[in-house]
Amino acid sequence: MRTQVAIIGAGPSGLLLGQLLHQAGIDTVILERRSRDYVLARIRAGVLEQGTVGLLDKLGASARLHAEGLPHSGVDLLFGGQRHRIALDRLTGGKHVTIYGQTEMTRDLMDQREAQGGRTIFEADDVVLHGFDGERPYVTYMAEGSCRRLDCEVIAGCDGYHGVSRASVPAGARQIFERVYPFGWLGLLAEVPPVSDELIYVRSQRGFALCSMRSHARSRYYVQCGLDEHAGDWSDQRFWDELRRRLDPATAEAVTTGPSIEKSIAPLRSFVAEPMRFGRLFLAGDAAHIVPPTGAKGLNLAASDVHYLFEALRELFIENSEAGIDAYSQKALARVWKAERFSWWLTSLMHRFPDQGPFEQRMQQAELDYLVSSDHAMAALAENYVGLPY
């Protein structure tokens, strides 16, 4: 089998890239290690920047998003027992974010691809990338008990942090920047109305918490926890009690509890692999970088990578120019590092660290007090939260 672009991974970044290229008349095949049902069962974040929504608009894949998504024009910071609203729209000239689950975005792109006849091969095992340091790359994989080969001109690695794409690059050809945080997030999903119309980011003496949602009837809550914790050790009641302890009394009283649909612990890390291009292999999304979820940047960074990579491949195949692919890594990384900085800063500001003493706690408090008293400081937060321009 032959194609112009072999895309590894059928998550949102791989599907988004595949559909943008398909719309431009560029042939793609997506290889996905898991089944379709498995991909659609993964529960992920759901705060979309306007740039991400714009890419879905461009594809004509945003009808359900606009019908069911929740536009948010602000977020709350809760510290010292008080909530402080950051007016995103006022501080950024009318911009906002949209709450729409990553799973729903993946479903919309998958359905569109299938309707348009795009080729996606699920349960492709033992994927191996070959020849991407030359002019004739190809991919081998196992499907239905036999080894198959996919010849291509370009490979796009959109298969996440644990995928084969980045791992296929010799260690000496890439540089890794990483910080692993000494805590995780315990998340609970429940079919209950959210406690607030907008997200609440919480700094408390007991640790960080986040009150979020997926819809008007489905809530997602998080509490900071130790890396040695296990989700199975947390009953629903224990979770709800701990969440309430971290909130101000009025918000705690307003929380609606219910049985969990899903409960899991996610470790936090900042991670960047440079460069994002190795010959004819291009990395995008979590294959190249990870951010703490505090700033809601993971999915949105993947979308901006896809934007830059699509433009580069369009120039390559439509205009016969390699200028775009030559500049891809530098362009993408410039935005990646800004998002890494924002996510690191917000994580450092809102969480309790094990080695944190009274001085560090006072510094957090002073920075938060300054933040909510200065329009310039709030504008910097708002500008990053709604998403820097591509």
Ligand code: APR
Second form
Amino acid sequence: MRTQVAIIGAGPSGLLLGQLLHQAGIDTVILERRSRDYVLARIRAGVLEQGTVGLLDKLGASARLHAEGLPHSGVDLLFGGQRHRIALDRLTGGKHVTIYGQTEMTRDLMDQREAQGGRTIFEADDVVLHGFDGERPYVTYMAEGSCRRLDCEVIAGCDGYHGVSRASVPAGARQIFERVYPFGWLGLLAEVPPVSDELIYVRSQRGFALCSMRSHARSRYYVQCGLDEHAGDWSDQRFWDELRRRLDPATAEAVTTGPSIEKSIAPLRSFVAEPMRFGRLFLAGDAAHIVPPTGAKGLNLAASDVHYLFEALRELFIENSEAGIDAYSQKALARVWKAERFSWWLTSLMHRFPDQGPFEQRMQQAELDYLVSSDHAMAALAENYVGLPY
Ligand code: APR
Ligand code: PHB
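With the form predicted alone done, generate the form predicted in complex with the ligand in the same format.
What follows is the whole complex; the chain from before opens it.
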């Protein structure tokens, strides 16, 4: 089989890139290790920046998002027992974020790809990347019991943190920057109305918590937990009790509880691999970088990478110029590092660290007090939260 761009991974990065290239008349094949149903059952974050929504608009894949997504023009910070609203719209000249599950966005892109006859090979095993340091890269994989070969001009590594693409690059050719946080997030999804119209990020003596949602009828909550904990040890009742203890009395009282649909623990990590290009291999999204979920930047960063990569590949294939692909890594990384900084900062500000003494706690408190007393400080948060331009 032959294509112009072999895309590894059918997550948001791979699907977005595939659709943008298709719209520009550039041929792609996506190789995905998992089944379609598996990919669509994964529960991930759900806060979209306007830039991400803009890409879906450009593709004509945003009808359901605009019908069902919830525009949010503010978020709350809860600390010292009090809620403080950050007015995203007022502080950013009218910008907002949209609540729409990543799972739904993935479904919309998959549906569009299928309707347009785009080729996706699900359950592609043992994907191996070859020859990307030369002019004729190709990918081999196992499907339906036989080994197959996909010839291409470019490989897009959109296969997430555990994928094969980044791992295919010789260790000496890449540099890794990493911070592993000494805690995780225990998340719970339930078919209950959210406690508030907007998200609440909580700093409490018992640790961080987050009140989020997927719709007016479906809530997503998180509590900071130890890395040695197991979701199975958390009954629903234990989760709801712990969440309530981290909230102020009025908010705690207003929480509607119900049986969980899903409960899982995710570790928190900041990670960047540089560069994002190796010859004819380009990394995008989680394949190149991870942010802790505190700023909801993971999916949006994948979208901005894809925007830069799409423009670079369009230049390569349509205008016959390599200028775009030469600049890709540097351009994408400039935005990646700003989002890394924001996610790290918000994580550091809101969580309880095991080695934190009274001094560090007072510093967190003072920073939060300052933040909500200063329009300049709140504007800096708001401008990052709604998403930096690209
Ligand atoms: N071969 C083929 N496909 C693979 C391989 C492999 N060796 N390894 C992983 N994949 C697939 C995964 O099954 C997954 O469907 O690549 C896809 C990567 O998707 P994501 O992990 O969702 O990464 P990305 O598309 O970059 O999206 C980033 O999604 O995962 C969240 O937190 C993340 O919000 C961020 C955003
Ligand atoms: C979520 O709804 O899953 C969510 C929202 C905001 C975050 C992280 C996760 O910062």
